[in-house]
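Shown next as structure tokens: one chain only, the form predicted in complex with the partner chain.
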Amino acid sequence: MSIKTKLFLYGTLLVLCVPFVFPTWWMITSSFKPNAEIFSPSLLPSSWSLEPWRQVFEMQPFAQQYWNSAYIAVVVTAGTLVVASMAGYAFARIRFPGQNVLFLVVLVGLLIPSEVTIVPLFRIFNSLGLVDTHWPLILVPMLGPPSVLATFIMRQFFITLPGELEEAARMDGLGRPAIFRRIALPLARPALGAVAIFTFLHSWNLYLEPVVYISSQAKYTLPQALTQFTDAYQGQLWNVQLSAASMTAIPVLIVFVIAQRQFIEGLAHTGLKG
């Protein structure tokens, strides 16, 4: 490759990168300045506040709208892990009457949106009384949609293990559900990393859920917490949700640094490669 292709693919890349890059720049380093200053088109904020740190505890109860989404995301990503795993190994391994057909019922969900059932679950959580609880939020993600997508990642994975693993630990007389845990489930980190990265990701994300379901203030998830910091002043105190906003990138980053390799593994692994 000559110098001239290399420069203009550099140079091509570091411009492509500006609006990738430039949000986050701008999310953070607005969330120092003083309200004064966040107009100004500065790259830094002239002088560092740490007042709309503090400021987002001081008006919203967040850290417990904080402890809200982490505990929610943390639950649905566990739940999950262990639905979809199970599912998924006996879908792929094993071989029983109304195989297919099941496969079937669980695979409708792929195709239904969780849009599209919300008004009828809003009626059947308000009859059970379980509005304005976590219910709703943890309970649908960890069975509805979002985790017959989970499944189905898992049953591609399991399909690839080879069956002389199993067939082996058959012969070492362990049964099915040993052979899963000893043999199949610590094969599959990769396909349950990049799992664990999708949902939580999607709880973490989640915002028209809340919405609907959580009134008290005490109760709502970060997403919605997000967006009160503008309604609650006449103004939009831009800096105090910049900061917020700030903040709650902090945990998603964590498990992605954990769960990276796995996941780049998983995507490779599961079928999502060409």
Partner chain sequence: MTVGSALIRRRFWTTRRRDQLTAYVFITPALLGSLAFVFVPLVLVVWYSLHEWNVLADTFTFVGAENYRKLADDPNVPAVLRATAFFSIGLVVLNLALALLLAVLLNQKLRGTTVFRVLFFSPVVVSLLAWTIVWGFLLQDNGGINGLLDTIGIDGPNWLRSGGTAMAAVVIVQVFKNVGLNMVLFLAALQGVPQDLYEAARTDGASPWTIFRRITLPLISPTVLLTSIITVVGSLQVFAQISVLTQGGPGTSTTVLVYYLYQQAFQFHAFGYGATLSVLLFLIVLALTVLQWQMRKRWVFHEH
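In this text, all values refer to a predicted model and were calculated from it rather than measured experimentally. In this text, rigid core is short for the largest set of C-alphas that superpose within 1.5 Å between two forms. Positions refer to the first chain, counted from 1. What changes on going to the form predicted alone:
- Put the two forms on the same core and the Cα of L14 is off by 2 Å or more between these two forms.
- A movement of the C-alpha atom of T29 falling short of 2 angstroms is seen between these two forms when the two forms are aligned on their rigid core.
For comparison with the form predicted in complex with the partner chain, would you give the structure of this protein in the form predicted alone?
Keep in mind that what follows is only the chain, not its partners or any molecules around it.
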């Protein structure tokens, strides 16, 4: 490309980046402003202050809430990877009667909104004494619609694997579990990366379920905690909320930067063969 074409292309990309970058820029810079300056037109604070960041930890047990979200997201992600990889491999490589019908029934789970099942699930967990614990926040995503989507992605990836790989493995004396563990799973890293990002972000941003199941402040997750930064008259402390939101966004950025290559490759591979 000529220099003019490159300049035009890069200039266009910079302009298109503004709607995506500006909200993040505004969130971070406004977290250092006094509350009275939040909606001022200035792009930078008139005076930088770390006071809102300090208040985040004084007004709530924010470190504990941060840990709650982190460990729940990690456990849900690990559990979903295990369930989805095994289920996806079974639907893709193991032939059994009613396979396609059963897979269609599983996919129907994606069509059911979480709001429809929240009340029955609450009654079940309440009868088991698991309300106001983190178990519902772990079990529902791991065995619910997010896991169905992960299973679909893994199935689409495993379908693309050549059958000759399994035939060669059987000739070497490997059984089905060994083929899955030693051949199929290592090759599925791109799809696993995509599933991990989807699952981690879904768990990290979960809001409805924590509000329904969790009532103790020390057990809050971050999305639930972000709504609690108010003054004595229930007025919003915007600078404190934006400081907490900035800290909440850090793990999301780290996960995506680390796994973005696997994320893109995984999405590309899942569309090769249906």
